[in-house]
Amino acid sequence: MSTSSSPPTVVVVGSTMIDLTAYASRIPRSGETLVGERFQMGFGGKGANQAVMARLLGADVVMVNCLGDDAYGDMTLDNFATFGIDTTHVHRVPGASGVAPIWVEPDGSNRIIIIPGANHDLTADQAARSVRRTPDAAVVVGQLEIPQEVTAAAFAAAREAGAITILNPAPAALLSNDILELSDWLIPNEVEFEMLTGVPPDSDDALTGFASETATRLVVTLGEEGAALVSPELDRVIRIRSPRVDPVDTTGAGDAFVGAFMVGLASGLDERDAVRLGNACAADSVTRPGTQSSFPPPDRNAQFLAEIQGSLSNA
């Protein structure tokens, strides 16, 4: 499929945070007070991240949020406007805004505990009004850090207007018949698949299974392995393996997927290259410390689309 000439439209329906970052040789034990090496506050949350990522990728990106009244808020809106998301629908309500602690070993690897604060006073009427004031949206993309009944409100809003709806289950919970049913993509890392299935994501037969079960498309994140893609046009699971890379920090990695892929669908490609171009914007982020500021910049993800085009070409 050609990719259009103009900047497609996505719509975050998702969570701010602040990410507050510590660094350290270890993980310390229960009881255990532990020299850290370094700190690191930076901007997060699972749907900023993904849309500062689509808007890296040139995409024209509409946040749809909730922030509470303090500085942080304040912090949030300065972020985006750097970026030049439209805030249009980010709304303010007394009290906190989220935040995200984050411990980060030294191969990477992280663990977060999340508190979402004013991102789950956003509502269902609010989300759904969003999304219908943005008529030319291709993509609209939610998580599971704000209710689940207000990310069905999009995604119903977003049915009705023929865009894409794409929900990266995260941080993983049962999922209500709604969302499913609203949902064209689901796309979970591995450790998500596992949590929502009982079982890993190591056969085809699990993924093909999960994907029927839902009646959605389906892609799950493999870290470094890459990932595994499966639709009803694939009669088997396609994995896609991702560039090598020495990883620094993992944090946002699969954030910067989704943003991806999202801006992928949006601007035409198919989705094995809106896979790959996940791939290649996962890999160089963890090449890098932090959250959004590890993300690829715009000239080296024009890099990426180049070669995924110039690779179509040549096909």
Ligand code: RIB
The other form holds:
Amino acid sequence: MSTSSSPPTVVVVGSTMIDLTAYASRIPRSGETLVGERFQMGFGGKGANQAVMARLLGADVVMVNCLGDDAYGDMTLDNFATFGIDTTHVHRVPGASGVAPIWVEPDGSNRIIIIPGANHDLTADQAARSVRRTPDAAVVVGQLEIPQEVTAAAFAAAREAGAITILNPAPAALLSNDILELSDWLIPNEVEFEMLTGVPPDSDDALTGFASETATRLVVTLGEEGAALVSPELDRVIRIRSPRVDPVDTTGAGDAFVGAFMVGLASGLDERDAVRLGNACAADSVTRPGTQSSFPPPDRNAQFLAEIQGSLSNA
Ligand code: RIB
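With the form predicted alone done, generate the form predicted together with alpha-D-ribofuranose in the same format.
Okay, now the whole complex, with that chain kicking things off.
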């Protein structure tokens, strides 16, 4: 396995949110008021999280997004600047930025509601233009927290430029033929897989059936079980386990996976090693509270990469 020496460029066409996280002993029942244990405000949004994870792995990251003209929008831009993420293609519109109330229980599991706000104001033209203006992009990634037609326009521009396209279909929704035809990879989690297919990702037939029906390469993230990989080059499903950890907050683990996986692919790792890198970053992230604040720092990521590069692919 070899990786290229210069950092890859990745484009994230996706959402930003301000995460408003309540940590509580349990989720309240309907009509019940519960006293929580802790509150944390942080930076989130699946797109922004994947951008930050990719940047922490050393990629040059271009974010394409729409923010409101509120204080949350200002704070989000400052946050991107802290990480050195290119915000040339982040637009501002009148109104509210996206927010995400989140509830986390003691086992680290989360429930999330997103209110997209300005995320839904990014246009297909803006998205496609941003990708065209980044001709060195190796990968373009999207999620479903902005309109599908906007992501499809970005992917069409990515295809013209020969970049890999990755769709993280989250939150789960019916996928248009347009977006499926333009996606090289689909990366749902197990809940999203079941919502998309009607069956859990337990059997190899369910996984290969979905990959063949969508004509995409497929990775399904499986929480503490790691991830399952299906691609046309592999004649079987490969399940790759995650390192064992004690989770305190799983919010954003899937985004850590997607951000790391795309940098792995863009850096020349084979897909199994890119999954291993995704698993390592996601598992590490769940040991800390918060979303972007839980992601592993650059020195830890360098260690994960070195471990993966130093071991034989033996799945
Ligand atoms: O995947 C986790 C993310 O989902 C959170 O950061 C929240 O903002 C929602 O977008």
